[in-house]
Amino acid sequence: MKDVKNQLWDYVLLVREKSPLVENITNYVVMNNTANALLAIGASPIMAHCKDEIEELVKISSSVVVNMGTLDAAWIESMILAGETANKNSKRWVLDPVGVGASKLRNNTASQLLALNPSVVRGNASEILSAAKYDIVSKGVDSLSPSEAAIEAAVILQGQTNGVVCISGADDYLVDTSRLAKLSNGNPLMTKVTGLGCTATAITGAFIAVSEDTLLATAAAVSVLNIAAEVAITKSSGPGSLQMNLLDALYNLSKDDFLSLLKIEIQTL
């Protein structure tokens, strides 16, 4: 039997083999780079939002993302749709909860959208609380709390959607039904890059559609990004220039490299 780590691997070779089609309805803010991201890991996207199409393209998607970053009430239908789409055809679906907390906009369309039980739920720790119905203070898209202070939220969240949660942050944390999943890879500079966190919600489509196991291949899609920003760091001098060369990275990203340094825990609920 393969470990662990290997088995990640395994589902990266996975997404460059099938290149999944992955309908994203995504923000304004992040729509070319999450597209890149996904095509430079071997993926195909869907940037479509027009709720006209919604039914067909899910339809041939091999999963779904749905990306709250930036509402308006058109896009909320087509969220919803793409969501009781996919699940009427068994294709895996991800919602990032973006900003959930800031506004009541943002938390009934997040409840409405919880409600349709997405296969992943990925966002950083004041997500999560939001999402899960604790009494915090919010500051937009950005997290006040350390991701650990969320993992049992996430555990709440998770009883309540049935799915993976993700919570992301220095140290990313994963929940399924009986497992709890450390991820500690990444760069602080990460975070001076608009939208990564969205690029690692649209790669997680991508793996959740080749594999079985959402935890895994979860877990899998968000080292992958951390692992070629490390890699690309050490090229970089600032924010522009990882960008730039983070796409390299993912496109370029090694199994010595993927193996060496990637860091992970799971432990059993």
Contents of the next structure:
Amino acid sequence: MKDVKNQLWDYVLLVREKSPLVENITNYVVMNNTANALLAIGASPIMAHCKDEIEELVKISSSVVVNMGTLDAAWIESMILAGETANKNSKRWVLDPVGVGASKLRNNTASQLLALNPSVVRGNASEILSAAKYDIVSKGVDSLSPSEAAIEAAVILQGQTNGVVCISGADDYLVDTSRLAKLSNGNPLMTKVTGLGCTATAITGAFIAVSEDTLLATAAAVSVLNIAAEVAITKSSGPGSLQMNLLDALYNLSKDDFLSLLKIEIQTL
Amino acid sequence: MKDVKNQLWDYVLLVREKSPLVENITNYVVMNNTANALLAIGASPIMAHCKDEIEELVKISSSVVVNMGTLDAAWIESMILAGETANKNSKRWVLDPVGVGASKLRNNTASQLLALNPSVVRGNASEILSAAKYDIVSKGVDSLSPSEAAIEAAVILQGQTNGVVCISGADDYLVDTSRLAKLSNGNPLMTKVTGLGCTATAITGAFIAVSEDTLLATAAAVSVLNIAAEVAITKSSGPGSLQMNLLDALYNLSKDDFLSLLKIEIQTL
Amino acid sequence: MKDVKNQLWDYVLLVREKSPLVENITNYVVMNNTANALLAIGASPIMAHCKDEIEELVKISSSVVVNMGTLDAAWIESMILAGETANKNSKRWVLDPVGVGASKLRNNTASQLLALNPSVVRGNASEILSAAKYDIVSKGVDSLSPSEAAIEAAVILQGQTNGVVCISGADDYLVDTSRLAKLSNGNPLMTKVTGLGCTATAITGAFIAVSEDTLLATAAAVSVLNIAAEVAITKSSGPGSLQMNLLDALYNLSKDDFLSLLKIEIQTL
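Right, and the form predicted together with a further copy of the same chain of this protein, after the form predicted alone?
Below: every chain and molecule of the assembly, starting with the one above.
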């Protein structure tokens, strides 16, 4: 794993060096935080959603982030156009299907966006199960652990999008055509800060702009966030200070901390 | 009051234990902060505003928050639908009539939402006076103190909505059909952090989900925020650090601090 | 310069004393931060964007902030109406043409808003060059430094709007009909916090409400932010803590710090 770990660190350096321009159509709740997280890792965020300018902005960007958090009709049109434009211009893009499963609107929107084959789909287990339309009952999930079911769903979804699928949780799992990666960094207090999943998605946008290996780029993004949270938590007294210290830790993340804290396992499928 | 104080603390524990799902249609300015405050007290926020999914989301939620801060036509429709759906499904909901009195749009919107009888209306004195259409001149307010006038307006408004009306200020006043509660926690620096009134409203959404006694639930919500601010202020150097430390203090609030700091008086009307 | 420095400090005191009401149509990313910055300096922010209430809100406000960060059609209409209403009612207003040059939508919107002669236009060098439609090639920019080209563009733009034009950067430059001011406070880490340019614009909204001398009012606003950042940086470990400490520093800014740190040069054009 030493080579893989160094590979991921190289991506961290590449983001800092190349400062990729990342176009974000994301939700109102997290815009400030995800823009700040992108700046902290060295990327350059654009936060813009109007259909009239999406094509131009996607074309000048290195990659695109689409996050379904605070949906409405106009934004959905822009999200679809962003995915289509990214595809036409060979830009990679990441989809965060926030809340899919909670409403027909979210299910339909996720279906439309997934049909555009996002380079990466990142969500929690519930979202990945919903996005994959994984039928827990007929699959006999009683005999599977929750994470086994989610991984099965991720593999199905991966087969549909042909990209990377990332399940966030206490451990994070990533699948592509041939590999399953397990990442084991982070801290439970992260679930008490709104939108850190969205931040993982946004950072993934920056990393897939600097590497052809989408699974490893996503692994780097998720690990950077989780390791920064581990560093930040030592200085934090609760979710408020964690949110703030996390940005400092992302900005100051050192090679030593990254390599010594990183927990990654990769197996061939 | 010892029994009442313990009653309020029980609600704090109930929110932590039950983690009520609270659907929020709120303003852009405070979304991040109110979502974080709900997480910090142990609740589960949903932040979504699209009319196409409001009915589904309200039905799966324990309670609903409607905040008029950054109004426009589409959001107003969603707010009305959220109130109607909450009523049909016997979910309690809280209205924050932000800025009512400042424009016809806000006055009309507040009227439409108040006609749906929100379980709680929370605002500052000016907003409660406007919401109640309290005619300061004809009422001869010269002979009343500002808080007396606001309480009179709150009683009128309470008679219309049949719910709880909460006036925020240096002291907070709550009225229902039979009781007037006075809460005396908090700190003046809270007025220098944007949207702490909105945060009080959001937290109220969580507390009315765990108690049938809406007045006491609202009192618990307002007191939790104000006491957390008193704890946070001791570690803060200004409004920036107060905003952050407040989330930590909400997350860490102890029974000892709550019971020893809580200042509440209740009288029968 | 001693008189000018004291003049600027007087404006700081005037904002604290008069607490001007500042109506903001700004972008989603920075709303929380700019509202908090306005509160921290002693002003009273209104954050509202709906066309149906813009005229009423502008009329009761002391000044107006228009920020193009997260554009769409409905917001553009409100921005134009806000500028028109400000003009009709002799209120000063400041335009932040965020991202002009990046899309036709932004170019067209900036043109429409600039045609309404904002009292102040504030942007980075790239935005001022784009807003002025400064043709770098035909102007032979090879012979100019980047800041010389931006100042030339600012002078052109000033001639069109007849207001103040402010270029933000490592040094900030302000021009009006007869003066060029150079401000040299701030810290490079400010570029790693999203929206501090937007915060400069928002604060400018408060200062132009308390002084007839728009250039000096803008200089005070920009300097207050940059000096507060210099104070905040000494307590910060990265962009997360800088964002928080900046609000504390704005709130606590002292005359001694302001006068001793302020770097301003003014020349007659």
